[in-house]
Each structure stands twice: as structure tokens, then as C-alpha cells.
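Single chain ahead, by itself, as C-alpha cells, in the form predicted on its own.
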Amino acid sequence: MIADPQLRTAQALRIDGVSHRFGANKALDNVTFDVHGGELVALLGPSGCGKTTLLRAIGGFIAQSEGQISIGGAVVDHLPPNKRAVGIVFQNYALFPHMTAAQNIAYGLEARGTAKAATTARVDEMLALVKLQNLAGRYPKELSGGQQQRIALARALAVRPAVLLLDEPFAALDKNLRLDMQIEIKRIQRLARTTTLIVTHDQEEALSMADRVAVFNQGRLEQFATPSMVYDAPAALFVNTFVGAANVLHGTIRTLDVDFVTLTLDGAGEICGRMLQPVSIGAHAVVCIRPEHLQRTASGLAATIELGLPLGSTIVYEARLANGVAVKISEPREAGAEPLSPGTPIHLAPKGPRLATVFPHHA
């Protein structure tokens, strides 16, 4: 296992009330969270949420208009892009077309003036950290999209960065070869141990990959936490319906719990879930439930099915509640069977109250 012996303690990254406008725009809103040294963090959100701007501010490239940016407990807000101890991969590699895989790594050492030795010395770590040796001589041109992607990798790791800033890494891969390189980068960013985070629009890229993620909605950071606690509970109704596949239904307070309540859904019957923000009642509210959250019962809400897609080992249903509202289950599928026919009246209801997630209406 190649491992830096100069990068042992990682830096930790501090985002402290960051705010940024470009005109009347506010394309970052009081921005706060802290990356613990050597861990992943995906910026997860739409177009335009604000998480590039954000990634921007951290590199020096902009200069945030309120707040504070800390590296390793040291506010680098004055220092411009070269001086902060930041690396960069930008979406298209920015690869120098007139050099070699190791001058390319090179670079940034030598603009440094780090001696002859120690950069050759260098670049062949990065070299094998990447598992790039035997292409040490070739040109972007004759690399393929995954080979440059990596040699973009190790030469901004070549230099020893602080935090390592990644802008849609994956964007020009295919499919297959993004999982791959979402593998390898994982494997080569425990490797280096440095404090990484990565831009990214994708849901399932951001799950799989980060240990926190921090999820953007129009420059506001509307929750920060593991991929397992943004999935199974979301802080507000954009991330529930943001990250993973869910049904909304709408419908009225019935009773109140200490942590749960009842809706009455509108004409489809009642459902019990969890509430994360203050709701009364009588008051409109939505329920937020995954399909793999839904199940057929013996008795709860009133649906039929529609049509059912075998997907593998799943069953993907869209069945249609009484009052003509169409929910999705996704249940497990057992060899050999086969989807019920659509017109099959069914019952269904949450696995438990805590995996239905409800909301105020205005949220």
C-alpha cells in the first residue's frame, strides 16, 4: 500500500457563514460546515444551487462576499489560488496537450522549484498511486478519458495539497467507466489521505462515494450529514424528494405523537410518520415514503395496481390510491415470479412510521 508519509495528519477544511452574490443573485446563503481531515465530502444539488461557486471560493478563484474559508485552522481568504495548499480537477482534466503523463505531474512541482530529484522521485509515486507507470511517456491525445482523468488526479495530489477539490470529475465518462473511476478515486483518496470534496449533481455518485454529504438547494445548505442519514432521514422536503425516488402524498394533521403523527390523506385513508419539523393539527402537511418503503398488507391504504416492471431482482409497481393519486413500490423478487396483473387491488402500507417523513405543506 502506497501511502504519503508527508500527508499523516490531514487538514481539516472549516466553511464558516459563507455568503456569495453575483448581482441581486445570491448564489451562496450563510454557508456552514466543517470536513473533518481526510474525508470525502460530496456537494450534492441541482444546476445553479450554488455548490461550483462554493467550490470556486475555496480554490481562491472568487472571493466569497461574506464569511470565512479555514484550512488547517488557518483563515486563507487573502491568499490567492497558488498559495492556498488546494488542488484542483476540473471537469475537462485540463491537461497540458504539448506534455507527457509525467510532465504533466511534474508541473506543478517544478513551478515550485522542487529539485530535479525530488520530483522525479515524486511523479513516479504518483505514478503508482494512480497505476499509471507504463504510460508515463504518453500524451493526453493518446490517453484514454479514464487514463486522463488519473493523470489529472496525481498531478494535483503531486503537490501535497491540504484539500484536493474535485468539479464533476465524472461528467465526460460513459456510464461503466464512471463507476469504475468513482472506485478509483475513492481507493486513491484513502491512499493519499487527503481532505477531498467533490462536485457533484449526481445522486448516486454522491451516496456511494462520500462520507458526508452536503446537499445544496439555491445557495442554501439544506443538509449535511452521512449518505445513510440523507437517504433514510431527510432534514427537509427538497432532500427527500432531491436524493433517491419518493412518493408525495398530501393530506391533513389528524393526531400528534412526541415524535410521530397521523395524516389523513385526501380520500385514500391514513397514514402514521414521522415529523422533523413543528406541524399542528388540522394543518395541510405532505408524507414523503421511498417505494422500497412501501408495502402490500392486509389492510391500510386502498390501492390498484397499474403495471408492474420486473427489474432483476426487483419488482417496480405504480399502482393507483383511491383517490386517483399514483404511488411507486419497489419490493424484492423472488426467482421465477412474476409481476401482478395490473387491475390486482392491493393494500399498502409503510414498513414502519419512521420510514414515512412528514412535512408541513409550506415546506
The other form holds:
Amino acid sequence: MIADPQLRTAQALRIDGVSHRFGANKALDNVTFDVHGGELVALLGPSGCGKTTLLRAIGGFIAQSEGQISIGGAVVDHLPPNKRAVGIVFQNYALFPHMTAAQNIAYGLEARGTAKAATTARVDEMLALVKLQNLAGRYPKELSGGQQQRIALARALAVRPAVLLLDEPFAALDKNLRLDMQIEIKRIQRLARTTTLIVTHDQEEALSMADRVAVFNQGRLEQFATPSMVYDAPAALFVNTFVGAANVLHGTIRTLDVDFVTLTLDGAGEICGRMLQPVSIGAHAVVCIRPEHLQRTASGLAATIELGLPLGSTIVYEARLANGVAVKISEPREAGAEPLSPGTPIHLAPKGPRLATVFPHHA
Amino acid sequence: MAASTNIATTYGLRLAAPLAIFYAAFFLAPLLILFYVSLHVDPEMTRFGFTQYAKFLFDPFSLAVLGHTMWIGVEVTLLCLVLGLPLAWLYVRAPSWAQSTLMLVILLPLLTSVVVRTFSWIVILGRQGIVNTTLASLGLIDAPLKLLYTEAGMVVALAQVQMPLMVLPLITALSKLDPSLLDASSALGAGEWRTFRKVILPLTLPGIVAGCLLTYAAAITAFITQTLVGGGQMLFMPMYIYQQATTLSNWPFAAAISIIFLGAVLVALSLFSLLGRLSKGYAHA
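With the form predicted on its own in hand, show me what the form predicted together with the partner chain looks like.
Now the complete complex, all chains and molecules, led by this one.
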């Protein structure tokens, strides 16, 4: 347990209108968000979406073209990386190969001129935190991937950074170890109460670990919300399709209500959904429905079962609508239940009008 | 397992045979002849004895020549290291279009004849040379400085000639360095000097040692540059051997000096490579 009166952790991080260009390419486009002190935020997006650029800008390795980054209320844009109090765990861990685990952890403390006794005490404390006391004298190449990662984490946390950045921390780990390390990092982050940003392209990782998720696409911040909000109420079509699975159906707006619209699907019937951005009657639009939010009903969109996959606790169907568009339906499976056979005619409707989200369609 | 190892070994030996024969005939055999010649007491080579070795090892003049030669090697190596490290760093950090130009500049000394390079240094360092005329036209000096035929001038010329031997191993070592290690060092609060001392230097030490080995061995045996830029006032081992053999026709003494010089160089190089092995253990890479 860390109990230190000088704790500089739990500092707020503010990203204010940050843009960055690589030549003509806009890697970050006017990104603004606030991270509370001690919060764990995941920067989620496909590769090339700008999340790593933002991480490097916060670390001070690149100077953003526009906007401000502040830590604990102070603007840090003019500071080089070694003056920023930002801890980083690199994707390849970047442990110094010529130093032992303990020497790696001590490196930042020595660079800051910490007294020898205090350094030794802090190194022991960090080794205890990551539960690797018995491996203090090992060199990085003598450690497993998970152990290397924990040493890298201990090294970054040893100097009590105001903000901790983790760049694709689980990409190099095999699947079994990944979950263990996710739990481990979450535990350590809670104990150290360090404001933490995790860059990842893995939505499960982001949803399971983060207090809030920032979804990036092509340099833009598409949504910044809690994992449940991002999943249940996606703010953009990209978020809806990138996070979780979604059926995307094209149609034309037929009626407008305050929040809800009715859509005529091209040759497949009508569907009602929640509208996020203003649309007009007759406009082209797309509606997104997650497979588990579709149900078989007496009336609704007519479809034919193509395939039924019993996946233990759920059954996933692939069905074809009257206009030939394929949709997926996921429903819980009762004990002993067999999937419907291919060719069975069914009718489909969203479980509720809030669960179908309508986005304007830009052809 | 044993059979396959045997096959591999036989192939290896057969492929290595031409080179082995070449070395035996043109390197090992002459060396043995050299040693045989050195064991004669008189220049006419009629009687055997170790007097030639005793003559060198108890002669202050000869020992001074040996010491001076070895010291020149140290000076040239240090100058190459100090100038070569930033150059190698520049090369590794440069964008790829600039790298090809830089590599040409780095390799240029190797692509030019030693004689041509040495004469160009005479032009640069001479009384009416580029350095002196520039300094004079700037009004910094009244009389031309003596640059040619000085130890400093010769060390600079040798350093230029041997520079590729230092820079190429350094480039190899520096490009193997993971750039994220430097970012990690910086993020942990280390300034550039600490990063250089604690991360870059220990991890590139094997390359530095390799560069020093090559530069040192080349610098102390560089007969042409030592003679032409150093001039007649300074005597170094290669010229000493040459004089004894051709001018004085004292072949046994020349052979003995050669063997002693060879021994001294081997000792110096072993010390260097010992340092390299220690650094390798230290670097754990």
C-alpha cells in the first residue's frame, strides 16, 4: 500500500483544442477532453486514428500544432519530456537491457537526484507493489513478458508521475496473460491513484478497464463517455460499428417525432429508431441495431433464417431481409434448445425504439 | 545429430581451405621466416642468438620510438572517437535521403588512394597551405604557423584517413539502439547528458571498442601518412623497420623490431578487446 504525504498523483489532465499535422495529414483534429484526477481513461480507435500521436504529445515527444495540454491545472506545452512528470509504459516496455529490474526502477529516482536510501526504499516498495521482490536482480531478458511489463510499470510509477500513459500495454502479451495483467494494472492503478491513459485498439480492453473511454477516428474524438454509455448510446455511426457489433441498415426518413423517427428501409419494411443528429423527412439515413437488441416478433421486418449458430449460452442467427441485406440476431439459448433451421421465415423488430439509433447518411 | 554435425564441419573446413592455404603461404610462412631471421646475431646471418632483441629492449632510443608510436595510436583513436561519435549519431538520426549522402562522405577516405589523401593534407597544412593563407587573410596570424611536420598535424591527418574505420562500427552500434529507450530515459526525468552516459554509452560500448581496435591498429602502422605528414624529424616504428632493413641492410635487427612491434600491438589490442568483452557482459545485450 502506498501511503506517501508527497503524493503528486491524482492530477487532472486537460486536452484543449489539440490538433496535430504530419505534413498535409491531420493526425489530431481539434481534440478536447478532461480527465479527472485518479481516473483511468482508454483512448480507443483503429490504428492511425491519432491516439498514439496524442499520447506522444502528452509525453512531450512531439509538439502539437495547435491547442494546449495541461496537467494539474498548469500548461505543460513548453516543457521537454524530462520536466513533465509523465510516466510512460511503452508498447515494447523499453526496459534498459544493461540494468537489472531494480536498477531500471531506480533510474528515474536517480535522475531526479533522490537520496540513495530513499531510492532503495522506493525501489523495494515498487517491487512489492508489482509483487516481484524476488526478481530484483534479474536483467530484462531473464524476465517473462508479463514480468517485464510489471517492471516497466513499477519504473514509471516509482517517480510518482502526475499522469501515467500506457501505450498498447497488452499487445505483446499472449491471451491468457492479458486478462491477468489487465486486472493487475487496474489494481495497481487503484492503489497508486495515478491518473492513467491507456492507448488501445482493443475495445474489450477499453470497455473492461477504463472509467471512461475516448473513441477516436481519423484524428477526431468521436465520443468521450463511460464504457456503458459508449456501448449503449453511441454518439456516432463510427462508434456504433467500431465498439461492439452492429447491423447497419440503409433507408429513408418517413416520419419525424421529437426524438424518434420512422425509417423506410429500401424494400424491406419500416423501422423506428432514436435520432441523435437532426435529419429531415425524405433524407437518406442509416439505422444501427446491435444483434442482441433485435428480437423475433409476430410482426416486423420479414426475414429468412440463413444460418443458426448455437454458441453455448446464446444463439446467433444470420438472416436475410426481404431486400437481400444480411442481419445478425443474438438471443439467449434455453437449455436443450436447438437453433431454427435455415429457410425458416421470421419477423424482426428492435427490443425497444431507444435501441435502434439513426444516423444521417452522407453518401 | 553427431553425423550431421560432422557433415557440416567437413563442408566448413573444405570451404575454408583456400583461405587457410593462402594465409599459411603468405602470412604464417613469412612471419616464421621473419622470426628465423630475427634470431641471428650478425647482419650476415651466420650465428644464432637473441642479441637483436636485447639490443632493442635495452636501447632507450628504440624504446622511445616504440612508446611514441603506441602513443600516437592512442591520440589518433581518441580524436577519431570524439569526432566520429557525433558523426555516427547524425547519420543514424538523419532522414534516409540524407543518409546516402552522409555515407558517401563517410566512405570517401576509403575510396581515395592513401597517397592522394596524404598529399592533400600537405597542401592543407603547408606554409602556403589553405589553413595558413585563410588565417593570414583574416589577419589572425602574421607569420605562417608550422602545421606540417608536427605531431598535431600528423594526428589530424591520420584521424581523417582512419575515420571510416571508427564511424562504421559506431553506426552499426547506434542503429541497433532502440529509440524508445531514449524516450523512456527522457520520460523518467533524465536530461540528455544522463541519457548519453547511462543508456547510449553502455549500450554502444561494444561498437566503440570495435571502432577503437580498428582505428588504433591502422593508425600505428600507417607508414605513408606517418612519413609524409610527420616528416623526417619524427621516427615511428614502421619507418624504423624500413630504415633498418633497406638502408642499413640490418635484416636481423629489422626482423626483431618487427616481432617486438607485433607483440606490442597484440598486447594493446588484447587489452582493448578485453574491455570489449567486459562491456559486453556489462551491457547484457
